[in-house]
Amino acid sequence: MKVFILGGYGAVGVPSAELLAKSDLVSEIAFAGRNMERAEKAAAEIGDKARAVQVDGADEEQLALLLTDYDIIVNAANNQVALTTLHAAVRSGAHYCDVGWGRDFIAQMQEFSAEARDAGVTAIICNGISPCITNLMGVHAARQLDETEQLQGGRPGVFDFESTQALTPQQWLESPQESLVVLQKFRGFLEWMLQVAQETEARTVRAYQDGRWLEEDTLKSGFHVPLPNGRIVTTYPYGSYDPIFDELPDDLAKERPVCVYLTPFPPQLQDLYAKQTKLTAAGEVEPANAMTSFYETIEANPDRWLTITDDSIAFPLEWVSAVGRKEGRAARYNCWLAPDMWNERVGWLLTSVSLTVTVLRILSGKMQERGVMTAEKTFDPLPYLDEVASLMPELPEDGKLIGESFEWLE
């Protein structure tokens, strides 16, 4: 079968193409995009199954003509060309996958579900570490309780989407001066997160104390994070709001889900940034001014703020908790990406591998349902996550993508 990858020469597309090329199901892979030089280079690295195609992802007519020879189009580019690409896929009868994200994006794509169904097209949107893997973790977590009050999740990290770079707890540098140089690269993201905190309504998490459920503001009271060693630690996030990436399903619990984001900084620096977040969220300071104060404070004494301390904790790359009731008692189930997954490349790689698993499931004929769907509405969580783990270059020690724990709250 033939696969057409739009944006296939990027950080997500190339690893996915490498995995697809190893499958006996795939006879040809087209690397498609406006940059023919990059497409040809990527195709040459893959080998005989690959070829380069020059195309503008915003040109529906051109795409539809090209897709008549392909079984599936994989949009590894961006949200902006997704509708055009989906329209072209339906016109040509090709199946469709992407790595999109966001509530508005999902709603917009699902408006075209009837047309896709009538054309016999399976379109599975939003594959990747988030929201696909995180949402499947959420489905699995909710199933472990008899009644789920709320899904809670989070991730540590600071990101630069243009360069695909991320700063994680496991990468924090030991040299304060070197760390300061690296930190400057993420100023845009940090300021953006302060803007989100300022513009977004405060969100609370459900916590069980003294025989009753309480609503806690995570920016003020902290967030309870599960660790693989069985500990639960409380830390302060730099964001607590409606999930930017639609990371958890909103129909599995009584209360809407909450995702939080933690910095990968040493504790004293995380506390400094959390202070700026609180001031910004309260409207006491503008994001740009808060960011200037943050960096000026660090630059005045980098040895104080950028030194790793003995109480530094490496948080899971992604985790999900379900709080609610089981057997009539308050309980909490936790799951997280296995520690083997905690490094810089994994976030992007898991997106590529997840995308690959979905493509192969469609090509193999396992997917009989037609229309526009999301992963958590389509796949059984554990078999899917096990399949993702099996395709990772470095298989987790126990072969499982997630670890898990359970605790009674009363």
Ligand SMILES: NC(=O)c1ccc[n+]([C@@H]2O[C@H](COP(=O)([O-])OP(=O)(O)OC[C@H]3O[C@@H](n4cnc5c(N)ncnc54)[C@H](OP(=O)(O)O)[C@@H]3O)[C@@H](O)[C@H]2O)c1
Given for the second form:
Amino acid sequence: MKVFILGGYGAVGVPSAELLAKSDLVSEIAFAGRNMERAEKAAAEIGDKARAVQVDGADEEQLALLLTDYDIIVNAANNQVALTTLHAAVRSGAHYCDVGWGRDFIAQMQEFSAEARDAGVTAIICNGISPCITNLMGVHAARQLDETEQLQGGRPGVFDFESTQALTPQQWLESPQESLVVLQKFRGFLEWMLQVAQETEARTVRAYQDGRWLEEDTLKSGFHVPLPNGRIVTTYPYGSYDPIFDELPDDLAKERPVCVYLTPFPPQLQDLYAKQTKLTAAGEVEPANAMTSFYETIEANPDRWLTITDDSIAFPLEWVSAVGRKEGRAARYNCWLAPDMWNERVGWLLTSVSLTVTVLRILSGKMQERGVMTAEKTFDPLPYLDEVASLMPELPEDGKLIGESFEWLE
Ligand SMILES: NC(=O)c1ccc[n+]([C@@H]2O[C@H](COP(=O)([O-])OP(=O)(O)OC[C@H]3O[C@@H](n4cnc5c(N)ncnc54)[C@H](OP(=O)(O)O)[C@@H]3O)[C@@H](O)[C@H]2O)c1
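I would like to compare: after the form predicted alone, may I see the structure of the form predicted in complex with this ligand?
Then the entire complex follows, led off by the chain already shown.
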């Protein structure tokens, strides 16, 4: 079967193509993008099954002509070309997959669901680490309780937008001086997050206390993070809201889900950053001044602020908790991505692997449903996550993509 990958030579596209090329189901892969030289170079690295195609994803006519010969188009390029690509796929009868995200994006794409269904096309949108993997974790978490009050997602993320590198716990090196150099690269992102905290009202999380559910402002009360070693740490987020990434399924719990953002810092440094977040959110300090104070404090004593502890290494990259009731008692279920998968590129790699799993499911004929749908409404979580784990170049220690824990709250 023939696969057309728009954005085939990009960061998400290349590992997807490499994995697809290994499958007996796939006879041809087109590496498509606007730059023929890059497409040819990537195709040459894959070998016999690959070919290069030059096309602009905004050009629906040209895409529709090219696709008549393909079974599926994978949009690994971006959200902006998703509508033209989906329209071209439906016109030529090719199936469709992408790595999009965002509520508006989903709504826009789903407006075209009836046409896709009528054309016999399966379009599975929003694959990747998030929303697909995190949302499937959310569905799985909600199913572990009899009644879910709220799904709570957590994500420690600090990015350098220029190099598109993420800060990971492993980057807290042996030497605090080296850690300081790493941390300095992320000053722009940390200041931006303070601006977000200043401009955005923090959302509350549901917590169970003294026999009842109440709303907690995590900037004030902290947030309880389940660690894979069985412990729970209370840590302070730099935001708990959803206007940026609004990814957990809405219809599985009574309250709207919430995503809590944490820094993958050693705990003492996390507390220092949380202090600046609270001051900026309260309007007492401007973000730029808060950052100056943050960095001056660390530079005065790097040993104190940048020394790593085991807990920070055990911090999961993504996790989802469901709070609610089971057998009449308040309870909380947690699941997280294995911490040994933390590295600066894992978000991209998991995205490519998730995309590949979805493409192979469509090509294998296992997916009979037609129309435009999201992964969390389509797939059974654990088999899907196991399939993702089986395609990872380095399997987590126990062979599972997620770890799990359960607590009674009363
Ligand atoms: N859902 C998730 O979990 C998740 C995770 C990571 C990334 N993503 C998304 O994945 C997408 C790709 O990310 P990436 O890191 O792989 O980016 P990237 O390395 O910049 O690759 C993007 C590719 O798309 C091509 N492209 C861009 N505009 C195009 C157009 N108009 N027509 C044809 N090709 C076009 C680019 O080639 P040319 O510019 O040469 O055409 C390039 O090959 C982004 O939208 C990102 O947000 C999603």
